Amino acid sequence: MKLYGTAQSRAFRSLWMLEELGIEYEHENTGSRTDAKTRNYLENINPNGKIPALVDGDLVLWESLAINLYLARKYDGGLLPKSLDDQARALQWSFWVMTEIEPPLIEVLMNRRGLSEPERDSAKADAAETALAPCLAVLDGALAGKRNLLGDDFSVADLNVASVLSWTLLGGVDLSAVPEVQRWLGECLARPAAARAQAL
């Protein structure tokens, strides 16, 4: 099995999953602006020219959270929810974090860290952080009275959502108004597998 991407990108999400599962894999340190644009990569791995991408036997799969859902189902390791209802909720939270959280969070991140200093727009970053607030409140409510999203056990739902929300730390997003999110995110990112993935 081979995972293409760098830990400083969306590939962190899938590297974290692979580390949680403890299965053997090869990490191909692939840059999104260089290696992912080569003819070989575009023709054989991901025609979108993006990372991450996973090769598992004859399967070539891209999109970080889809990779994680596949890995959780195939290799389990305790991260796949046991009931069909909770598996559906894992899908729900994975889609939710991509549609509701990631777009404004990228806007925050780019205008506070990603762009060169002259290109940054603090007003755009602040507006995007304001747009995040009601979404974070939804997550805070979902975590109330529970250790993790689907109950006591850490699952692929937590990994997928927390891996996206890890960018709040880079973007300096204030989480003080959502204490359950703050607690839960800290616990998720303190997992040894997350630390190992970040170090790759």
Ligand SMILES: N[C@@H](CCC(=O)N[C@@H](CS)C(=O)NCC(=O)O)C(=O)O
Contents of the next structure:
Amino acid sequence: MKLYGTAQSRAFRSLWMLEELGIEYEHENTGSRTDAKTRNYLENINPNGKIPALVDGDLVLWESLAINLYLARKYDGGLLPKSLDDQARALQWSFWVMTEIEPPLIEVLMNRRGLSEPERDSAKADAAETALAPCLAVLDGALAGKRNLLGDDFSVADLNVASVLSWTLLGGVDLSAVPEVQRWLGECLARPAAARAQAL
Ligand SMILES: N[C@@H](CCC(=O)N[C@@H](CS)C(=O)NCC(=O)O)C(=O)O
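Form predicted alone done; form predicted in complex with the ligand now:
The next block holds the full complex; its first chain is the one shown before.
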């Protein structure tokens, strides 16, 4: 099994999952700008020219959170919820974080850190942070009275949502209005597997 993508990218999400599962894998430290644009990578790994990508036997898979859902299902590390209802909720939260949270969060991150200083627009970053607030409030409500998203146990739902939300720390998003999110995100990112993935 091989995972393509540097940990300083969305590949962190899948590296975190692999580290949680404790399975053997090869890490190809592919960067997004050049390595993911080679003819070989485009033809054989990911035609989108993006990272991460996973090769597991005959399966070549891209999209970070899809990779994680696959890994949780294939390798029993206890991260796939047991019931069909909770598996559906894991899908729901994964699609939600990609569609509702990631776009405004990228806007914050790019305009506070990613772009060169002259290109950054603090008004755009602030507007995107404002747009995030109702979504974060939804997450805060879902976490109230629960240790994790689907109950007591940490699952792929938590990993997928927290790995995207880890960018709130990089982007300086104020989480003080959503204390449950702050608590839960801190606990998720303090897991040894997350720290190992970050250090890769
Ligand atoms: N939705 C994809 C996005 C992948 C993605 O955009 N990865 C970035 C690195 S964080 C990339 O490879 N960018 C290269 C490019 O856009 O040319 C996923 O979550 O896997």
